[in-house]
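One chain is shown next in structure tokens, namely the form predicted alone.
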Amino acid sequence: MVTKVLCVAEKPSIAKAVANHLAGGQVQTRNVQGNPYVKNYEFSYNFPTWGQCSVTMTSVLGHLTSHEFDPQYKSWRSCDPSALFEARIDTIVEDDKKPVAENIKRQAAYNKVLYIWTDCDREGENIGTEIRSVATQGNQSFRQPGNTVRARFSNIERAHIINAARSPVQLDEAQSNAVSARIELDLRIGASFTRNLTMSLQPMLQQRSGEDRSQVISYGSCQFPTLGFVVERYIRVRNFVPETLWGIKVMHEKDRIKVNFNWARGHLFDRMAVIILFERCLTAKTARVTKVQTKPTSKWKPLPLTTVELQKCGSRFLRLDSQRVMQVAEQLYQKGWISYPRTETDQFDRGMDLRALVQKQTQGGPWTQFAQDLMNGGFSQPRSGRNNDKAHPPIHPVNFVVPASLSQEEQRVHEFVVRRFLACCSQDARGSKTEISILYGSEIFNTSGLVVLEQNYLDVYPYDKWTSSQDLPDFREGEVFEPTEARMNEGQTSPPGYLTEPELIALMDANGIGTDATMAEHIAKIKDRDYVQTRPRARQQRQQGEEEEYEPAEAAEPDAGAGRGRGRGRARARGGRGGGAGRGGGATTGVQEFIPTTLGVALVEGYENMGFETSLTKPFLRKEMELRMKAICEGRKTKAEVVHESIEQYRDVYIRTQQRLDSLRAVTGTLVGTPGQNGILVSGTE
């Protein structure tokens, strides 16, 4: 008897691709009543586990079920918001998903095996259990061990899909439980704090602004720490007080080459101390060469591409915000051009045939010759980073596609993924660096020169820059000369820049705020809620010694390194870099910087003024929650334990917040209390 297998993918495009790969194109397609996107694909396939099977492949549209409070709690004024910490939550199928669910129930009744083809991450495991739950309503046998399995795959290339189909595994119940816990906690915590915030502040804002403000003042355990990062940087810029500094510059001309020597101390904030040291230099009259060293140097090729790195580079180099980058990457994945774009892994498995992937890129595109050179002996095993999520490889191209067949945004993201992959498979750039030190008076001064000998990966990866500096004249150790010019210079520290999207993503990643797949959503949320606004960062003049940045069409972000705290930030000499913090007119980079609105600042400062050790605008509470989710995945905690621990923690914060709500109202009333004071805090000419 032929075994009947029901396969369910997470998206219609994946269902279609998998069905065509398994069936060799011999597929019968049927429409699903009530939904124009979901189809049923019928075909035969020989699974090693069950033999020749009659297969129906269909899909859902992401999460199949939703969660909401019992109807008695739906009205915002039906209960105290704190009651939502304990209120009953119902699992429902939304109206637009009901035809999809009914289709799965109908098909389940005629099938013996349920084969899940959702994405291989936590969210995919949870969607898989949702599918199983709906399918069991049509066929109880899917609850039995071995009757529900899932495929492990990271791209939809044909050979990869066939291998996945032949190697079914069990659903990861622990990962699914972690997502279920997160969904419940986000609903309970978000709803209780959002209702409380909105009902507490909205009437006051309406009264003081003279506007009928119906805006929801939402809270999210990832959303608020994300806002906190933006406001913290804004406050540092606002409170920055420049400090004057002094340094010593030495220049010597030899063989018609002017060589600038940099003071080993950099600069000092004590003018008299610098004067004394400078006078010692002048008194000495001559300088002596104490070191001449030439040695090989390298610029390392990049690590394999992760989701976080793709989002940062997309914002920095491709002129796309993180949310749009992920949307485009998802499109490329669903079309079969790149691997799964949500991964924390920055190391390729040693058994992966990377040369075969390189070979595919020799068919066309501006990188054709480079790919061919790799195949002709230039291939080098990629570097291995420290991260491996054990689910997906780094993001890489899986098939060749003619760039002209893609949309403009798809071309940009695809080109970056291909170039990054080819760069990973190339050699490090190699050069020769000469370092020279001189002793002038009692002070040491240094200079260096770089000669790039082999571009290697840089030939295909223009996003990194490494260029030869001016040739240095021949200096010998022990040589004595009288410097052509020595002068004392004065400068000032400059403020840090406002937070850019790459910097914000890096902070979220380092502090465990969201996952690699959800960071972009949290950033979009604080923009949608009008807590922050964005604008292009002004282009800043590069100073000597700073590395040139990639500029695809217009300009790219300057060095994002920023001084911290009050004074003593970045140093700049007078006449050098102007317009601190990226402000001022003139050209801009493509990188967006975040400026909080008055409402955003009011919320953060209001909570900070409450004086709690566990502030809602700091990342610590959410980071603890994420660690608990990880504990569920590793089997160290149950879902019930994590939900209970987190709810009690946030309930305690809620109660203490209620006791000091006046401080939040006071700050909000002050900052957002008059017409015109609820928008962006700074102007482009500040």
Given for the second form:
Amino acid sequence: MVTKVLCVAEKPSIAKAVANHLAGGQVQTRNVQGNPYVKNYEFSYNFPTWGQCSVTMTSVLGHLTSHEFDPQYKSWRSCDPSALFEARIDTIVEDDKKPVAENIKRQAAYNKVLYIWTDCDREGENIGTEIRSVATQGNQSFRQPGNTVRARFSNIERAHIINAARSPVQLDEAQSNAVSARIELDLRIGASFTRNLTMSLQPMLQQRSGEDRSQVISYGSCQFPTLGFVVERYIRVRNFVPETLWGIKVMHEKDRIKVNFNWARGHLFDRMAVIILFERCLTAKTARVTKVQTKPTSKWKPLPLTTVELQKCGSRFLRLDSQRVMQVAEQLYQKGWISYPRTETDQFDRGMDLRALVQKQTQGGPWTQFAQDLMNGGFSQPRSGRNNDKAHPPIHPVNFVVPASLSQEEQRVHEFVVRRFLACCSQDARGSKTEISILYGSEIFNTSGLVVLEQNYLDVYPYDKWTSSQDLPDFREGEVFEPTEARMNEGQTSPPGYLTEPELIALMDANGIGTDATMAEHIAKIKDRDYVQTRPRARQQRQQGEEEEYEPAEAAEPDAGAGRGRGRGRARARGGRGGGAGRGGGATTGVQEFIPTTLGVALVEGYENMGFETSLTKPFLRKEMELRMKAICEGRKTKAEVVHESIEQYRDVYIRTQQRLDSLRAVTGTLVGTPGQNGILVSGTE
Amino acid sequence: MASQRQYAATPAMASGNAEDVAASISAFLASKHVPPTQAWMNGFMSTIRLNTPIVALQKTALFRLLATDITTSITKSPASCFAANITDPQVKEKHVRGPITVQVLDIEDIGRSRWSQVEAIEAQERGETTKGREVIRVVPDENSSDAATQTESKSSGPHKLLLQDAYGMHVYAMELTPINGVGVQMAIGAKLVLKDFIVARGVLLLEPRNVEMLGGKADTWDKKWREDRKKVLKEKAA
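Can you switch from the form predicted alone and show the form predicted in complex with its partner chain instead?
What follows is the entire complex, opening with the chain shown before.
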């Protein structure tokens, strides 16, 4: 008796790829009534667990079910917003997903085993349980543990998929529950605060700005802290007071080389102090060399690639904002070129055959020779970071693909992933560093010289820079000389820049809000909601000695197709194009910086004014929620406990907000909408 | 000091004789470079029990004296105070033997911009340094070679101090190398004994070997200093 297995993936492209891998091409495709994207793929396969099977592989389109409040709470006027903390939540299938759900139910009736093939992360686990619950409506037996299983896979490469297919595991209920908890909390907290904020502030905002359009002020427990970071930096920049600073510069010419020595104290903010110290240097007349040290030094190759790192580098080097980078990476994953792009792991498992992956990259692309050299003995085990989410390896290329067959954006991201991976498998760059210290009067001055001896990983990874400095003349310890030139100089402190996307991502990561999977979405949301705007950062003055950052070659046209030259031309577009208020997403000129709108500032200031326990714009509430999610995954807390704890925390804030609503209104009122003001705080010419 | 050793070696009860007790306490305080005025001693003697162990009395006396304003509580002499022309900026360099006892009236971290110090205070006021509620605002960039800006916000010193001797004279001093106990968390009104130091253009240059930290504090000054600090820093920055 042939066993019938129903496989369900998260997206149609995955279903198609897996079906073809397993079936070796012998696949029969059937349409699904009501939806043009989802297909049912029928084929035979011999699973070790069940023997020869007749398989139907299909997919859903992301989440199958969604959650809504009981209809009686639907209208905003129907209840006090705080009632939503306890209101009943229904699980429903939205209209556009109904055909997909129907397909699953129908197919379920014919099959004995349900095999889940959703992506292996928390959301995927949750979607897996949704699929199971819908499938169970068509076939009760799926509820029994042995009849529903799950595939564990990290990329869409053939051998990997076949291997995964042969070793099914159980769905991870804990992870699924963590996501359910998050969904419930986001719904309850998001809705109650959104309604409350909007109803409290809307009348006043409308009056001030004179607009008819009613504006919804939406709240999200992660968006607000993200907004908080942007606003805080903005205010820091606006309030900044430049101060004068003083330093001492010593230059000595020897062997026809001009050597600049840096003051060990850097600079001081008291003029008199510096004058006195400087005078003592001059009085001493000569300087004595106290240390001459030459030692080998290296620039470490990069760590294996995580999602956060990909997003940061995407912003810095690839001129793609974090949301776009993740979309492109997702496409590359679905096509089978790179591994699953949502991972926190920055260490490669010892057992992984990295050489085989390097071997694949010798087939073409600008890195062919480098990959070949690695195979010929240059290979070196990658560094290990400290993180391992136990679900997926670091992002790496899985197969070889001719770059020209990818879209222009895909090429940029793919190239980055390949180069990063090859760099990980190379040696550190090596050099020799000479450090010299002198004692001049009572003050110490230092200088250093670098000779880069071996580029190693830098040859394949142009995103890092390390160049030899000028040669240093010979100095001996104990040598005494009279410096050619010694003078005092004056400078000024300058304000920090507005937050750029890589900085924002780094802050979110450091403060524990947003997971790798969601950070980009939260950033996109605050742009969508008009809380912030982006603009290209003006080119800044290069400091002396500062390395120039990697610039990608600018494309003539997006998606120019095959045969595009890969020259590193410096014809980059000027960053100031279009100035101010453009919507940031996907812009490719210059690093984007975030400027809050007047509404964004008003909300943050309003909450700041209400006192520290209420501050929704600080990260700690969300951070604690994220930690509780983790506890559910690790089995230390139940979903019910976490939902209860978080609701209580936010309810507390809700009550305090109510008590001090006037304060919030006052601040929002002053900052927003003097008639005619359109919410743009910084002009394009600044 | 011979006298100090002599008294420390006799951990006996006080003789009960007020005069002897006062003399021994005075001598002890003098050995610590804070010789009390008669008026202060009288005030102190009226608060003690004569049969307390002498070492305890000495310690208590020192503790209390260190909490006073030395311009009123210790005896003055030219040898123990600054010369009148010490702040003369025309004098390039001068060497002073001391020992001179001073109290700290003000202290500034001149290695950091005042604005960054204001920001640090504001972050603390917003509760961002409270345990469990910390907000990280600057993430060290692995690739950044700009060490100067990274360390600027965390550096401590060098420090510039405003010192006052027993005559009430104000003098500025600067740490040449870091001195233990000197920093913006030190108490205003703390007492120091300075020895063998250089004065350059009217500013004392201090190193650990020049400074003996006696400690102590002037409560009201310290409190006011801390309350006003943010405002003062803001004014100085502008």
